[in-house]
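Just one chain follows, in the form predicted on its own, and it is written as structure tokens.
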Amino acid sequence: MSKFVITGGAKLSGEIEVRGTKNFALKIIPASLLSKEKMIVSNMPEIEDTKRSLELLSSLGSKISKDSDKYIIDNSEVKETTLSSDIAKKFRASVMFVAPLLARFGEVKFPHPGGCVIGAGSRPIDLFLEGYQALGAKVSHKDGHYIIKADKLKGCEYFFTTVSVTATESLLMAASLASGTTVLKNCAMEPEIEELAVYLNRNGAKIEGAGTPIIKIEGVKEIGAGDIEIMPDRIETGTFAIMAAATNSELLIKNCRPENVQILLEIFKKIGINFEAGEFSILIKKTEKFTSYNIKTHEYPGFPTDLQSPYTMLMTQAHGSALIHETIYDRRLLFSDLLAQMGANIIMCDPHRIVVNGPTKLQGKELTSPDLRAGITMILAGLIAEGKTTIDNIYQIDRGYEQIDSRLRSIGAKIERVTD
């Protein structure tokens, strides 16, 4: 087992480049199944979750090769429609394979998707199942597997009772090859959804309104494939910005889209963190003192739940009290106990709200990463803590952050990967 050992107190400087976004890569890989043509993917994040996704795609019969930094995906000979339980149960995004398989082959069999404690089997997939049924599919469950069949998906009108990114993307893909018109309402509006629609439209799909609450899809008989560059990761962008602010460092964040983290940058303005945003970069400047600010997580363009954990850590260094209200995931605030072990002054109001009082000095501790976003937060906390911080279960961190230890060392962080 590997772990990270971090020595706190080092000042960071220089520049760091944002990698391709996990949340888009995990949708574009299964989206390749909509076509028999070859897809060429660049800027793929080399992380555990994309490795699992490509592994699952390969198990279906896909031919995957790599030329320099580009992946070539050929699904022309794919015939398998049953998702491997051994692979699918390892990551939540395995559910994204269901829609394209159903749309192209008319049937799919799969286990309940897995993942970390935030995205594990307790998270329901009822929105997905209801959506497929609205498109004319029949759903059954046998021996721990869902079985979905449809001779031909048919366009429908479907209203999401809960805003869901992955359900929106799934029904968008399924409806692209359905007969007739589909209108999806109360859709999620994340940039990754719009990016997916742009790619599909470029290859023959007819999708309007992606990135808005109402999406209209005219089904087509077939969809082609082509080149796609994975967009920069907005969560990694925001995480690096928070890291620079918390360590009082000047850091240039490159290859990003500042407009996709506008909510965080607006908060930075309010609390006194100095920065300059360019077209594809953000320069975080040294800030000796900044104030607390309340947040409430919300679907895009609101404050992203995936940045809540790092932001909570940032508030331990702010002057004042901040109310953190998590509205998306029930268990996401439980990680705050790890910050409290390091010396943070945090009051748990209820499972969805905490109050962070700052500033407080953090002390290095031996910790275990409970999930992806809490894991990266423990790294950030270790960078500003006194002494050494040891983090176990770093597989959860590797799931979403490519070579994070070597990248942080390149800007001055004292972090090592140690194998027992």
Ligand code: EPU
Second form
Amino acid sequence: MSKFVITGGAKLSGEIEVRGTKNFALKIIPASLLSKEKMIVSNMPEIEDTKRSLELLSSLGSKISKDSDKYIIDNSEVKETTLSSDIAKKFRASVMFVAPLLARFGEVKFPHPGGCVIGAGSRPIDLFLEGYQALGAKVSHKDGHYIIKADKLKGCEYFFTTVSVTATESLLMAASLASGTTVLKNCAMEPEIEELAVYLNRNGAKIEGAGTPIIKIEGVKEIGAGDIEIMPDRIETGTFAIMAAATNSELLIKNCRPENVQILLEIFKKIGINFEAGEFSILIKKTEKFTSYNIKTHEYPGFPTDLQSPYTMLMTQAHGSALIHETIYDRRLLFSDLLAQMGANIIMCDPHRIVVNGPTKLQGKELTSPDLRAGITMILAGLIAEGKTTIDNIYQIDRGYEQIDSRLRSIGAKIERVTD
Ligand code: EPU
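Can I get the form predicted together with the ligand as well, since the one above is the form predicted on its own?
Expanding to the full complex; the earlier chain stays at the top.
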């Protein structure tokens, strides 16, 4: 078992590059199944979740090779349509394999996907199933597996009663190979959805409106494949910006798209955190004092739930009180108890709302990372705490942040990976 051991108080400086985004890589890997042609992927984040996704793809018969830093995915001989339970239950994004398999082969069998424990019970997939049914598929459940079949998917109109990123992306992929026109309404608008549509359109799909609430898809007979560079991770971008501000450091964040974290930068302006945003970089400047600001998580372009926990940590260092309202997931504020154990002044109003009173000094502690985003937040808290912070269950952090320890060391952080 490995742990991170962090000695707090070090000033950070220099520059750090943002890696490719997990939440696009986890869609583009299964999207390769839509085609018999080869996909060539660059800027793939080397993280545990993409390793699981490539493992799952390979278990279906895909041939995956590497040419320097490019992954070459060849699905011409894939015939298997049952997802391995052992792999699929390890990560939520295994659900992204369902639509492309169904669309290309007419059937798919899979277990309920696993993943972070941040939603109520096991995170639901009702919208996906309802959407496939609207496209004419038959859904059944036997021996712990869902079985979905359709000789040919047929275009339909479908309205999402809850806005969902992965369900939007799944129906968009399924409809791309259906016959006729599909109109999806109340879609999620995250930049990764638009990026997926741009890639598919470049290879023969006919998708209009991705990145807006209404997406229209004209089904095509075949989709090709080609080169794709994974876009920079906007959550990693925001996390690094928060880290620099919380540690009162000057840090250049390179290889990012500042427009994709606009809401965080707008809040920085309001609370007095100094920065300069370029086209592909953000320079965070030293800021001695900044004030609190309330947030409410929301679908894009609102405040991302995936940045809520680092932002909560930032508010422990701000002057004033901030109300943090988590609207997307039921269990995503529970980590705040770990910040309270480190000395933060946090009042839980109800499972969806906390008040953070700042600024407070944090003390190093022995902690367990509960999930990916809470885990990175524990690292950030450790960087500003007095003394030593030890974090175990760091698989949860390695799932989404590539070599975070060595990258943070390169900008001055005192963080070690210790294996028992
Ligand atoms: N929901 C349903 N039914 C469904 C699907 C979703 O009720 O069939 C609900 C969820 O329970 C939740 C809400 O819809 O309350 C939104 O969830 P969504 O489906 O949008 O989440 P997701 O697509 O499973 C993606 C990211 C998450 C990110 C959310 C919100 C991927 C692989 N995951 O999840 O990322 O938090 O969108 O932006 O793209 C993370 O990276 O740490 C992470 C959890």
